[in-house]
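Just the one chain here, laid out as structure tokens, in the form predicted in complex with the named molecule.
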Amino acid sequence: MKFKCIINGCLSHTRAQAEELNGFISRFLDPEASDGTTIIFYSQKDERKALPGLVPTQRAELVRIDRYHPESILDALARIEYSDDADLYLFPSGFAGSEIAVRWAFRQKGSSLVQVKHIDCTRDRVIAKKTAYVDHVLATFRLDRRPFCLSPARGCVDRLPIRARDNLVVTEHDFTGLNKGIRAHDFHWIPVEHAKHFENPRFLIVGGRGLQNKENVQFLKNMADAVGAEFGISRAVALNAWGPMHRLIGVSGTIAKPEICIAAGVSGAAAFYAGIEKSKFIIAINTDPLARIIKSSDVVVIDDYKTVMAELLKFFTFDGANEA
């Protein structure tokens, strides 16, 4: 089976994409029967040097484009991939990966599936699983048409560091200028700063709509800072703009793997729960004894989150002072 990994190196998380695809390949593809190439798109000349160290396959194609634009990547791909010999294209789980997977499959008259959790593949068909019914159900699909274009679900595999290869075969392409003119006007890139250990914190505190306003979200964030925990929010909190979107926990945000997670004022909708289900220990604080989160937590406090958290902080402060 011939497969290609497509990585968007124009933004700032190239290594994370490469390690995710490396994890995916090592989990689902048979190394004896697979022959892989990685295509990395990049825009800054000075980033070129590091790219060979981010290749999870034996061959690499490094493609320079003006800047990240799905259209630029799709058009450049069409120029490189004219021979249609690939059976499988793998894209990372992020926004760019899942978008380009679908659009590339359409242009190649192939089949696509995004947010994929599991695959079983041969040259002629892929059986893949992904969630449906807002994460309550695992659906199995048969993909019938080559090339198969897949993008994994966030957090479905562990990242696997890339091992350096001495005999990496590298081909270079320069497609700068290819899409000159598309939307060149008024273009601003506004990066977000990610917390370093947001995916793998030891201790995570997450606040939901039960926090009721921005001030309470800040209260819980301050408490998380005080006790050395990372702080995340549910989509309801993010949509109300009580907290920033990059702290979103769940299928649409971060899939966290903390040792301990406190979910305060969260109902535990499946799309949220997917973001904390890999926690070793889950503590729910909720006023509603029938909330879905109750049955999917290890221990539960049925009470107002604010009073409980304020009391809890006293114990942390007391122990902290004694240790000092």
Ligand SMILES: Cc1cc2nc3c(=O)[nH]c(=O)nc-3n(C[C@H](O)[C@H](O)[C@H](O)COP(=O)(O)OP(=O)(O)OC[C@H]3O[C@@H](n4cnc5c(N)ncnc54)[C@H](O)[C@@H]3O)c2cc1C
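Next up, the form predicted on its own in place of the form predicted in complex with the named molecule?
The next block holds one chain only.
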């Protein structure tokens, strides 16, 4: 099977994308029977040097564009692939990867599926599995129209580090200036909190809808900072703009694997729980004894999270840095 991996090097988590796709390839594609190429899009010249170390296949195409924009990637991809006959395109998990996967399949008159958890494929068809009905059902889909454009469900495979390839074949393209007329030329960056990717934190604290407002979310984040924990939020918190999207935990955000996870004010919907179920130890703090998260936790505290967190702080000492 001839396949292509698409990596968006304009985003901050390029290596995570590469290692995720490497794990997906290793698990579901036969390296001996597959013919793979990685296409990496990037924008800054100083990023170019590190890109060959992020290639999970024997060949790579490095494509420079002005900056990330779906139309730029799609149009550049169309110029590169105009005469190709790839059977399968693999895109990274997450919103950006899923969007490009679906739009590229439409342009190529192929078929697409996103948030895929398992595939079994030949050159003529793909049998793929993904969750449906709010993650209550594992559905099976048959895709018959080539090319097959897929993006994996976040966390469906373990990230696999990229091994160095001495015989890597690299082709380069420069599409800077492509489609400049369809976008605004004047823009500026508004500084925000730096996006963090915390798949494997030692200690994670997550806030949910039960926090009720932005001020309480900030209070819990301050608590997390004080005890040296990473801080995440549920989808309800993100949609209410009480916290930034890059801290989202669950199938639409980060699939975390902390040693200890404290879930405060979280109901425990399946889409959220998928983001913390690999935790070694889960502590739920909730005022609702019937909350779904209760049944899935190792320890449950039925109380107000502020009271519990204030007591927790008493077990931490501070001397320049946080120490338990």
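Worth saying up front: this structure is predicted, and the values here are computed from it rather than measured. Numbering follows the first chain given and starts at 1. Only the largest set of C-alpha atoms that superpose within 1.5 Å between the two forms is called the rigid core.
Large Cα move at V102 between these two forms, threshold 2 Å, rigid core
After core superposition, the displacement of the V102 C-alpha between these two forms stays below 2 Å, so no.
Checking S111 here: with the core superposed, does its CA move 2 Å or more between these two forms?
Moves: no, less than 2 Å.
With both forms fitted on the core, check whether the Cα of C10 differs by 2 Å or more between these two forms.
Where the cores coincide, C10 still shows a C-alpha shift between these two forms that is 2 Å or more.
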